[in-house]
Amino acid sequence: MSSASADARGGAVVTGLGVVAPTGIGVEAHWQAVLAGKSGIERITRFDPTPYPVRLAGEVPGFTAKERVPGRLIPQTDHWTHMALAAAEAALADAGAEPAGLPEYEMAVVTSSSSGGTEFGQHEMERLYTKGSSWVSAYQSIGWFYAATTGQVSIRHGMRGPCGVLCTEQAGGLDALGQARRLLRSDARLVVSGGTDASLCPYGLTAQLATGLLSTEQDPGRAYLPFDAAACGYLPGEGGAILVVERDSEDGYGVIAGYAAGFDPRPGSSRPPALRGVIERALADAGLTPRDVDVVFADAAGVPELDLTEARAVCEVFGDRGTPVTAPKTLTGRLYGGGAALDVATALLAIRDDVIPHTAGPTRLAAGCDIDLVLGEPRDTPVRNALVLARGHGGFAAAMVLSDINYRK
């Protein structure tokens, strides 16, 4: 370790993971799929996508709410909240945490959300316009709301400390975990954090199409190719990861060692994008130099100009073809509020097993993307520190440094 600050040692330790993703339900199912390059990208089945230009997405296979969520909550909440409740339950079990035995005001919940309960809201609008207002569920008032997941997790586990939700699109997962670390530096001892998202419904997809950034390619193997010469946009997905973060735990998957966030200048500005500065501030927060970082988990938008911006920022900090870069999210699509949280979970597993998962799909780097993108197969190598990058539509940018818990001691 170069010059780690005392503040970053110990501190926020990730002690539990809960994964509900297109690559599988459960930590090991997800991890083995990632290492095998097994894609969760297929034709959308949650509705008939035929009338829409985007027909591929990452859906969570085999998720049945009634098997994982209390029955009374199912009609009150959206699919996005169902997945978060299941992931939170798994993360707490993985951490060995027993909320009933902890002070209720010292436990907090901070999640990310991008679109809220989109599918829930769509169904209620259908009832409103086809049957009348008396058919609209009273739970519409909360089921769609961005904070619904945080509220339901808080209620279910009796966590009455400071709770909140971060809405910064794809960057939200890192921003939520950054806030979790702040809370652990005050009165909280345990924070349930991370995020899920689920907007695979006609209403949700139509809203996403407005960005013009989604891929309309119909071949699952060619539809999402970040940093590739044939990059043509990204695919949407659902799911994510919920993490348990505890103060000063002696055991866990890793430490949140550094974090920074920023916002891009307005379009047309002569000022540079925020990403490079965000990376540098996250490294400084962790007390690390670029040489200490073993892998970068890229945001990987799959949009040529955004890929080039990210590749340049990475090269400016780490050098051309310097630190290895990977983007396992080509197997899931971009999960919006759940995407960065899943990347953090995957990065922690890379640290645990000393292996960098590869990026499935790309074969030929685009001009100017002079990064060491890990392709073809996982790369066995010691992973002590990982950097996760995330950018949200509209200009959000965030970076988080994760470290092996033994590296920080």
Second form
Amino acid sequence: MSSASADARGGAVVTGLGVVAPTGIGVEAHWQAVLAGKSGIERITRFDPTPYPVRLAGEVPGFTAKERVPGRLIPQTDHWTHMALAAAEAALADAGAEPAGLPEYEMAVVTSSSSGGTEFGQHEMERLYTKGSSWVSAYQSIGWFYAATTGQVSIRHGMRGPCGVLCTEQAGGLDALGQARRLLRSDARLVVSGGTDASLCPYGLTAQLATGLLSTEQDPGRAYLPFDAAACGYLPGEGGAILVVERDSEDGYGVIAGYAAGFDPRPGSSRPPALRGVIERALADAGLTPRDVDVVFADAAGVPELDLTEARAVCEVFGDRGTPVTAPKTLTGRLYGGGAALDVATALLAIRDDVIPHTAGPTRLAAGCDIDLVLGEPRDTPVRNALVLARGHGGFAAAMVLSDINYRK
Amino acid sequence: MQEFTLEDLKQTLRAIAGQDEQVDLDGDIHDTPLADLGYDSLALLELASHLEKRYSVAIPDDAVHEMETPRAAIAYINARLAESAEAA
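For comparison with the form predicted on its own, produce the structure of the form predicted together with its partner chain.
And the full complex, kicking off with our chain again.
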């Protein structure tokens, strides 16, 4: 089914991708690692993780701010902003966009962030309690907070339209892109969106441990196994993806065809989790039926109860072992504000190359997870429409439909 | 009395606030506004805080308004150093 009418309000086309992830720096390095099932999960090196119950994570290999970030911004911003600045520059180059030649108020920046500049903040807090308040950097005032990445990207590229930041944990990447699409339907012509996150410091990891959802398994091959009978939590990672989204572009990786967000009922409520309704509303927004969807990129929490909730929602919409499901995030860990943005980038590459990347790790599905999880190797098949799911800790849920640009014409 | 020079200022700014690749700090920058050299009010606050600790002199936050160019900044800092030398 083709749904040309859905674009009458103006299509949001992803025209550029920038990836900085545990799977690699750059779109092709990431994509080749995903197709090869090459994991970026290793023992944490940014600090000594020995005293912590979680010692594995997805770190971005070989990222040096000095080579990729303007010198003036390095001491003023956190590692998470460094990665976003590098990814934004790559995405704009990939899109062939030249911001200097476009009206500054018609360009906007909307990113997601889950923990802000945690490492920067930890460093300054250490100075506060070991040396005193006059030793805290003036840049703490702008370096730590959630909108820092959006602001720095906006300043650097002269984008003065309606900018913002979404803080909905792992759902943030989709919510940011949903907001980007909303802006393209009003006065914006180009939005830099997506997100990164970096919380691999003692303070950041300790905050994450509080959820009780992280895996303490020490074997990298066994630690993050979503939908598997041996699922035991997830691993954290850093990085993400920045995307350039433009109104009515003739060319690009794909179209943001549908989006919906929701929030889970309070614990103990008799109402069902938000995910199923979010999927149905995103499909309706895209003008598609479940049969039109070629692949589902799962949220894949790796926590048995959350996996079961997601598998049930997917099966209720697509049928038992209906549409193929995958979760390449087992190669990176969950990237929080960067996670869903990276999933969207990966889904667009799946559409480009007509292949569903596999989920590395799981081997035996848990009871009740009756999904067609793509395992072992990538599956060659036409991919015209991909559905990306994301849930953020505390109840956030979002779904986004990406479509092949030719499919929407 | 120790004298604070342009070279000291450049080294300090590079260390605390980085350097804009588009800006040449090696030319004659005495009278170029620090803002044009890529150093905004936060950078000047950071500079003031750094110099206070390094030279044990008091530099109030308002002083950033008296340090809008390298020449003015150097003069201001040397005046504070002179005061502190007299007091000692």
